[in-house]
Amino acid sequence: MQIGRRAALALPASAVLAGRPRRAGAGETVRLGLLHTLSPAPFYLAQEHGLWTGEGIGVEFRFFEAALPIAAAAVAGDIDVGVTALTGGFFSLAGKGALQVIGGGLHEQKGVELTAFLVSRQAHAAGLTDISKMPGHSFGLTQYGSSFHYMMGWLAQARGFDIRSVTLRPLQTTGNMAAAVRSGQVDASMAIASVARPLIASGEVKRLGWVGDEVPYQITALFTTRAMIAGRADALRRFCRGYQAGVAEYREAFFHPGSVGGRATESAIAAIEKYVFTSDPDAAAKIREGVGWYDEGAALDTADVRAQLAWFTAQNMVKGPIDAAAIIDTAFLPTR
């Protein structure tokens, strides 16, 4: 499989759902929050593949169906840490002193096609044939504040127009997101591979680009509260090892030539499978086509954050001023 053709699973969600705890270890548990999609994929392999009994803990996943109410659910003490998009409500939460940002998680890379930029049929056969051509038309995003804002808004720099010149329409979910533009509702959206690719095959959509290619960008981070920094920092280093050899299987089993394929593919593969496609009998095509890039050691894109941060202020979409230092704690994983 060629890199190219790999995307990161992101499915529509509005609320919490239990998540059963997983092969506790002998020692103390660490509370997880995190979607229950694709994307969270090196944490299925950690937990499957008993990488964090190797470091004396158990690990609680708790599954949510949106990215803020994991931020939130940290604030409020019901996780320890938790690994979502960065929005504009993240750092507002983080502004109030409570979240840390610590790692890495899935990044947008060039050459890696993660997220697609598509254009309904009848927007593209009125000439707009190009993402500088957006000024004048509907975006469709899941709502102000989210990362497809965000991706939006670099894109619009990149090209050179202003995003106020693009009618945003938030439409809640991705799924929504996918059915407007398939359905010229909206001019324009987003959708991951794996959904992108059945449209514009069948010709239904058409595709302007990989938003990788254009805005390499972290989109989800590892991050964790004050108080488990303070009170609990030897099970949130041992927490980051065993994640750190979940992200080394998974970067083996999907992106490293020599393994492609193989047997590494294929069992992590059947560990994924118990989390996500659970009865689809196209499970394990999906996920191949569906694993999005994580950097080695899972380190953390700093610099990008910092962007983030910078941009999300910049459009009045969080209470700051914010100090980026005063976010993120580089101390228990690497930044690339």
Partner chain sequence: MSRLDGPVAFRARGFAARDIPAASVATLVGLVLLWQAAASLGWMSTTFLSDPAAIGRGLWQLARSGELWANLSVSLQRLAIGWTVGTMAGLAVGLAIGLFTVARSPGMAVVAALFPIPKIALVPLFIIWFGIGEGSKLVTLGFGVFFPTIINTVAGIDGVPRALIRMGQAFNLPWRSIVLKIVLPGALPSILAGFRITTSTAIILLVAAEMIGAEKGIGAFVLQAGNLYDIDNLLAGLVVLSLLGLAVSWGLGRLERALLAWR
Contents of the next structure:
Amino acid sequence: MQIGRRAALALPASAVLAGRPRRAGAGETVRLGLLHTLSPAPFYLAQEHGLWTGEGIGVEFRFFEAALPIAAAAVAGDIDVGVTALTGGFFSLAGKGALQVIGGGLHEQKGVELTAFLVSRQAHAAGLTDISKMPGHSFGLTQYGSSFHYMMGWLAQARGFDIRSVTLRPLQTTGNMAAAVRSGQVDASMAIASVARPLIASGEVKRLGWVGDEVPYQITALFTTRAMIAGRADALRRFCRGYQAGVAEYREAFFHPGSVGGRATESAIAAIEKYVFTSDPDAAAKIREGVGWYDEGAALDTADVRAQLAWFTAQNMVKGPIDAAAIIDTAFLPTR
Amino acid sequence: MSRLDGPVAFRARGFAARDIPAASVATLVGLVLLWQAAASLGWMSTTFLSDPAAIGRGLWQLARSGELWANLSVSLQRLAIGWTVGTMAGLAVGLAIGLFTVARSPGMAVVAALFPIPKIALVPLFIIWFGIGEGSKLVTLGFGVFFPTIINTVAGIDGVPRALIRMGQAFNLPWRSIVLKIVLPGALPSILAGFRITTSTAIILLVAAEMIGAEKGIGAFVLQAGNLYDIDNLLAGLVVLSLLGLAVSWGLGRLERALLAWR
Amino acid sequence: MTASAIRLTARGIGHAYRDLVVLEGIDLDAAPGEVTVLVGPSGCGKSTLLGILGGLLAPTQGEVRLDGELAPDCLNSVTTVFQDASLLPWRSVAKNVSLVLEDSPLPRAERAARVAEVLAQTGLADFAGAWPRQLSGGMRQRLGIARALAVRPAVLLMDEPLSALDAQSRALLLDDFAALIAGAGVTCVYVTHHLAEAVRLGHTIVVLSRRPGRIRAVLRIDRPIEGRHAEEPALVAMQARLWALIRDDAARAEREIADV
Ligand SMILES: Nc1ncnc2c1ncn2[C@@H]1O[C@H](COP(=O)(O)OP(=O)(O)OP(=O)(O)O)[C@@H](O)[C@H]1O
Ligand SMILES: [Mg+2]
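The form predicted together with its partner chain is what I need now, so please give it after the form predicted on its own.
Now the complete complex, all chains and molecules, led by this one.
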């Protein structure tokens, strides 16, 4: 049980804090829901480097297998904050009034190779050499309403074709997506860089582009519950400051021209390795290849969140109308 | 010594559960009404559990827009083909196991080994073997139906009284006639009881079968509604599955009454 | 219409279920058109022997032969009637009879005629459309006989066909059976526990010893079956002789079985 082990790793930090003198919010434990992947790396840094301890709070990691259950767990009161992809399901839940988006997470950024748009060798040979030729082809995604669905929709809009002309194949997992495009069961799909690069290099699939070069996209975001904002705003503020410090270390380690490859990078990789690619000899390389963009100060791309909500609503995947202002709270972290 | 003075009390009460068809309808209707009342009177929040009226409205809209039929027809077709193929294969193998020594032990060993495997876990493999299209979906359904059919067929055949088969042999009936006129009809009650299980299994597996690569279908629709936290549609889809189950169960009841009138 | 005239001979029949020797050195002659009754203590191997005679059981020793003239309308030379009648519950009375004719080359009309004929003979004509579960025990046994007669057997083997019935039904049916068997003119081997049945039906009565079953005595009653009454002094005397032959064996057999 990986999750259990991770949760156990996270426990001592909060245990140490139990006996301290406290101001408002200090000494509290905040439960964070997150995926067990590389994408929430700044949170790993904040935890491992004691950045929340420095703020006087403990953070307990609760790991999940999929994005949507994180939001559901917040609604159920099992976690206080979560970092997750902004999916149709997330907006539906948020629209019911319990969830508030408060900060940015992973962001597709021009020049940062994070998500690759891949086509199968067969489809490529048959003429699918540009994203604009997607009509009439199949696209593998995890689920309807997932971030892949949104990205495909956005690409369709940008290239001027109707997403309904693409056959969407829900495959549930990113592993299935990669397998399906490799074997030609779907014509096209997407994969994160660390998965995509070896496939491209071996010629098993062709890359038609990096999503970040096409779409400015707030992939994941930090959210919390209304109850948390109402009742434990001070702890939440401390949590956000620790998170920002984590983002700062992360950016310095992986995106700051002056420091990449130096001591900061090494220490960041050492911290992240405790959560992903554990005991993988290539961990350092995989982390360096796989990290994605976080905006400075963990800023939230509110304009894009609004655009996403509008798109999901227009696609009738989110039963609107949901007022974007009602599900975004910018009092805790900056905006982009 | 104690004295007895009085009538013999009736003591053969109970142990005679009867079917009252009206009661089954009344129970289901009553539960739905209770649910509606709880929602209408504010006893429960409808944020995360829609009330029957909302589900009904959702269903009506889905029906009017044609979306319901578009999904249902695809699923019905998958169910019909998957179930029929699985059942036919199961009957054939079950018959072989029930009738032939050479097939019996090897067949039962394979069944015992493969039956407990959760078919849902095999879906990713089926995708690789049978493709992302209809093949893997039909195989998932067919596979789920296959094993229970074998087990019920074999149990049915084993349950046919030896005396009846000996009677057929005493009259020198050809092997084919003994199988068709004695063994199969004798096994029919057990086989039909198996159909009740396998039709439900097929409906349950529909969601698993349509989990991967399905654009349309009630299972895919339910999954999609779940992913989107579209609770009205999620429940509407489940209601459709439930109604489908009720319809199939009713049909099987009729079939049993027609075929097993002799009981 | 001429009846078949088949003699059934068994020579040196022996049978063992694994180590349990059930029959030893059985020689049997069932004369054409006669009834041979097998009696003997419980468990002595009567059913086993009948199974061997009917080709339903392969003996470990010996051979069973049929010799004689087979009538052209005979569809199944050796036919067995079982104790429980072995009716198919999912077939109506008429269909239970037609079951044994459906694989024959008989034309459809003749099949129907035969079914009607044997049902009439056995007094079941009014029940042609009934389910077996709707029949009384006696009617079920009559149906079993009707079905057997429908194939015009040359040899009819019957294993305690009346034993499942109450005494009154048995007495009534016994006379029917006697008439049917005599009328059909078949060679018949009839197993029973009831000595009254044995003397009422048998031309030859074969007494088996307790297990391992051997032939202890063969008694003859050279009188036609028709017109016999079980209460006749001659038959009652014969019954007493039979009982004397079997009693000690039977008592011992009962104790043996209780010991098992
Ligand atoms: N299939 C079998 N396998 C093993 N033993 C058997 C089998 N059938 C019968 N026996 C045994 O063989 C012996 C003779 O059985 P059988 O049924 O022939 O006796 P029976 O004379 O017909 O008895 P009953 O008068 O009680 O009907 C009995 O001891 C019985 O237990
Ligand atoms: Mg017997």
